[in-house]
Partner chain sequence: MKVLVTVKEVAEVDDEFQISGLDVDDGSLEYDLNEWDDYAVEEAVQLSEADDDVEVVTVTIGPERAEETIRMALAKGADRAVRVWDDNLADAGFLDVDTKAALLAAVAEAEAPDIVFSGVQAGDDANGATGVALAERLGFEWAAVVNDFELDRDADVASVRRELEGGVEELTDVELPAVFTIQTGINEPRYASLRGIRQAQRKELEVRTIDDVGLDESVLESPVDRTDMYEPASEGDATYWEGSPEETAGELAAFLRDEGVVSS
Amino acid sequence: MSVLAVAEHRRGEVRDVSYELVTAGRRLADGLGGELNLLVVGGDVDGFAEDLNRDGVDTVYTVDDGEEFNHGIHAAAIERLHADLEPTALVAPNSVDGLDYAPAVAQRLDVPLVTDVIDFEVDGGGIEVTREQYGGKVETTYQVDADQYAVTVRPAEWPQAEDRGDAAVEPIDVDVGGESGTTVNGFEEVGGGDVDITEADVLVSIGRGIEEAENLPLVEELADTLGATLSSSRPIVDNEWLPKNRQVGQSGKVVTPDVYIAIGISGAVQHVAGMKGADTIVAINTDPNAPIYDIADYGIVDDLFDVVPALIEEFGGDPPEV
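That sequence in the form predicted alone, only its own chain, can you share it?
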C-alpha cells in the first residue's frame, strides 16, 4: 500500500512541483497507511536526493543515468522500480515531462491513469480524484476502483514540503535496453521574452481595470518601486499590451510567488488557477464583490488610479502622469 512519486528537475535544479509531490504523496500514503517513495532520474542525483529529503519521505531512489529528462530512461526506471515496490499509487507531475512518460508507463503497467488532478481522497480499495472542466468552471470527481493506479497532479495545488527529513537514499541500476530513443541536445526559450514570471518572488499583476495601454506605465512604476516583476491577466495579452510570457492563468503560466498583487483583476477562475498558490495575495479592485477577494489575504476596495500612486509614493517612488 505504498506510493511512488517521480521527482522532476531541469537545468541542475529540482523543480518546485517535486516538493509539492512530497506533500501530495505523503497525504496519499497516509490515506493508504503506507510509505512514500521518491524516484529521481538523471543529473546530480546525490544532490537532488539531499534536496528531496523532506519530512514524510521514506526512501529516495536514484538512477544515475543522463543529465536531463529522457523518455526512455525515465520510463524504464519507473517500470523497474514499480515492479520492485508494487506501489498502490504512482504519482507524477502534470507537466510537460510528466505527461510525456505517464501515459506510456501506465499503458505498459496496465494501470488506470487520471491526469491533471487537483485533489483526491482514498476511498476503500480505490481513489476518488477531482479534476476541473470547462475552463475551470466545474469541478468533477471520478472514482477509480483498482488495486493500482497512476495520477498526475497539477502544479501549485499543494504546498511545498519544507521540513527536512531522514529518508534513506538507495541508488538503483536500470537497463534501458540499448538506445533510449530520445536525447536532449539543448534548451531553447520559445517566446520566453525578457523575464520568467514563474521565478519571481513578487508579482504585480494587472487586469482589465487598467482600461488602456497608455496607463500601463503607472503599474510598471509600482513594480519597479517594489523590485517586483510585472505580469497580467489574459485580456491584457489578448489586447497585445503585454507579451504572452507575462500572462498568468490557465492559458498562461502557473506562478507561486511570495506576494501576488492583483490590480484591476476580477478573479475569474481561469486566472485564479494560475496564481492561487501564492503565499500572500493582495487585491485592488473597485468591486467589493469581485471573486478575487474570495482568495485574497488583503484587499483594497478602491480605484487603482488612486491606490497605485499612493503605494508608489509610500514606497519611495515617483508616480508617472496617466
Second form
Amino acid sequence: MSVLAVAEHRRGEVRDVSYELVTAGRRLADGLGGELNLLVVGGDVDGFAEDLNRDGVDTVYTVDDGEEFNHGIHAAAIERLHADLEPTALVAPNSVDGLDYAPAVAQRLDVPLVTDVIDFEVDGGGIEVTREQYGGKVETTYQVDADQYAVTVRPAEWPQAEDRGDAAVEPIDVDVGGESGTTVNGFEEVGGGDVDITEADVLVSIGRGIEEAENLPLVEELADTLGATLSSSRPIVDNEWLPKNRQVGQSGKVVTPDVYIAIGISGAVQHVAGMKGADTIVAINTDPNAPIYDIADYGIVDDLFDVVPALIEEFGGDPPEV
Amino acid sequence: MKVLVTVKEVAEVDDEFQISGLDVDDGSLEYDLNEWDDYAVEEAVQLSEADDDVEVVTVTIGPERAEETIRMALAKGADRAVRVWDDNLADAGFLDVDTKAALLAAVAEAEAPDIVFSGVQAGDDANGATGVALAERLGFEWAAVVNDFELDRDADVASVRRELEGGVEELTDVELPAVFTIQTGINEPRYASLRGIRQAQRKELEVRTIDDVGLDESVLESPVDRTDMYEPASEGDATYWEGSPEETAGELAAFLRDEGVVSS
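Next, give the form predicted in complex with its partner chain, keeping in mind that what was shown is the form predicted alone.
Next comes the full complex, and the chain you just saw is listed first.
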C-alpha cells in the first residue's frame, strides 16, 4: 500500500512542486499505511536525490538518463519502477510536464487517472479526490475504486516539505527501448522587454472583462493616474492586446506588488498562481462568485466601465471615452 | 494528409447558478465550442489552406445539441465531422478520461490521421489529459501544451514549442503521426464567414454509436465515479465596498491614499 511520487526538475533545479509532492505524497502514504517512494529521472540525479531527501520520504529512486525532461524516458522509468514496487498510488505534479506523461503512463499501466486534485481522502479500498470544475465555480468529489490509481496534484496546494530526511537513495537502470520519436532541442525564455511587471509596487491588471482592445485606453489612463504599471491575465496576451511581458500567471510572471488591482479578472487558478503573493488584492468584477474574491482583500462587485472612470475622476483625471 | 481535430462542446456556468444532483442545473448552463479547441481547429484549417491535399476532420463526443458547435468548426473550414453518441452514452453521465480516449481512439484508428490536434484542456472539467491518453492508445508520438507548430512534411516532423511555466518554452521535434495538445494564443481563431456558415450546412456530419466505432458498452465502465458537486465555501474574507460607482471608487481611492500608493 505504498505511494510512488514523480519529482520534477528543469534546467538544473528541482522544481518547488516536487517538495509539495513530498507533503501530499506523505499524507497519502500515511492514509494507506505505507511507504513514500520518489522517482527522479534525468539531470544531476545524485544532487537532486540529495535535495529531495526530505522528512517523510522512504526511498529516492534515480534514473540517470538524459539531462532534461523527455516523456519517453519518464514513461519507461515509471513503468519499470511501478512494476517493481506495485504502488497503490502514483502521484505526479499537475504541471505542464506532468500532463505530458501522466495520461500516457496511466494508459500504459491501465490504472485510472484523476488530474488536478486539490484534496484527497483515503477510504477503504480506494480514494476520494476533490477537484474543481467550471473554472473554479464548483468543487466535485470523485470516488476511485481501484487497487492502483494515478493522480496529478495541483501545484501550490500543499506546503513544501522542508525538513531533512533520511531516505535511502537507489539508482536503477531502465532500458528506454529504442529511439524516442520526440527530441527536445532546448529552451527559450519569452516575455522579456522594457517593462518588468515584477518590479512594480502597484499593478493595475486587466482581464477578459475589458471586452475589446478598443477599451484599453481606459485602464491605461487609470494606471497613468495612479503611477501604476499595467499587467494582465492570459486572454489579453493571447489576443495580442498586450505583449507577453505583461502577463501575470503560471505561464507568465509571478508578481508580488504592494497593491494588485484586478479588473475584470475572474481569477482562474493559473492566474492566481502568479499574484496571490501581493500584499493587498483589490478585485473589481461583475460576478460575485468569481474565484478572484476568494483571495481578494477588497472587492467591488460592479461594472468596471462604471467604476474605473469614477476612480480616474477621484484623482482628478479625465477618463477617456470608450 | 489528414488532420483530425477533437472538438468538445463545453458548458459554461452563469454567474448565478443552481446545482441539482451531481451537476449544475441545465438551466444555469450555456454551451459553446471549447476555447482551446477553437485554436486547435484554426491550426488545422491553416494547414489545409497551406496545402491542397490536407483534409481536416473533426471528432466530437456529444449529444445532438453539440451539432451547433460542430457546424461552427465546419464553417471555419473543417471538411467533415464525426459525432459519437448513443443512448448508452446519454445515460452514462460523467465520462472519465479513459472512456473519452477510448472512443476518440476508435474513431482515429478508422480515420488514420497523420496529425491529431486536441485542446490542452476543456473549459468545463479541465482534465487536461485526454489528448495525451489518446496518443498512447494510438501508439502515436505526442507533445502537450503546444503554442507554436511548424510542419516539415518532407521529414514528417513537426517542430513545436511547448509552453512551460514561468515564461519558458521548450523547443521540441516530434515525429508524425502524433497528437498535439494546443494551447490558447497559438494563432488567432477566425470568425466563421457567412459563406462558411452556408457551406457548413452541406458538409458531412456523421453520427456514430459506440457499436458503429467498433466498441461495446464496456467502454463506459469506469472505476471513477462522481460523488458530489457543491459550491466551495468561500475562502475569502474580502471587505466589499458597496454603493454607486462613485461611492465604491471613492472608497478605493481613500484606501489607495491611506496606503501611500497615490499622493494626489
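Residue numbers count along the first chain shown, from 1. What you are looking at is a predicted structure, and each value in this text was computed from that prediction instead of being measured. Rigid core (definition): largest C-alpha set, two forms, superposition within 1.5 Å.
*Quick one: core overlaid, is residue 238 moving 2 Å or more at the Cα between these two forms?*
Yes; that C-alpha moves by at least 2 Å between these two forms.
_Exceeds or equals 2 Å, Cα of residue 253 between these two forms, core fit_ = Yes, because once the rigid core is superposed, the C-alpha of residue 253 moves 2 Å or more between these two forms.
_Rigid core superposed: residue 269 CA moves 2 Å or more between these two forms_ = Yes.
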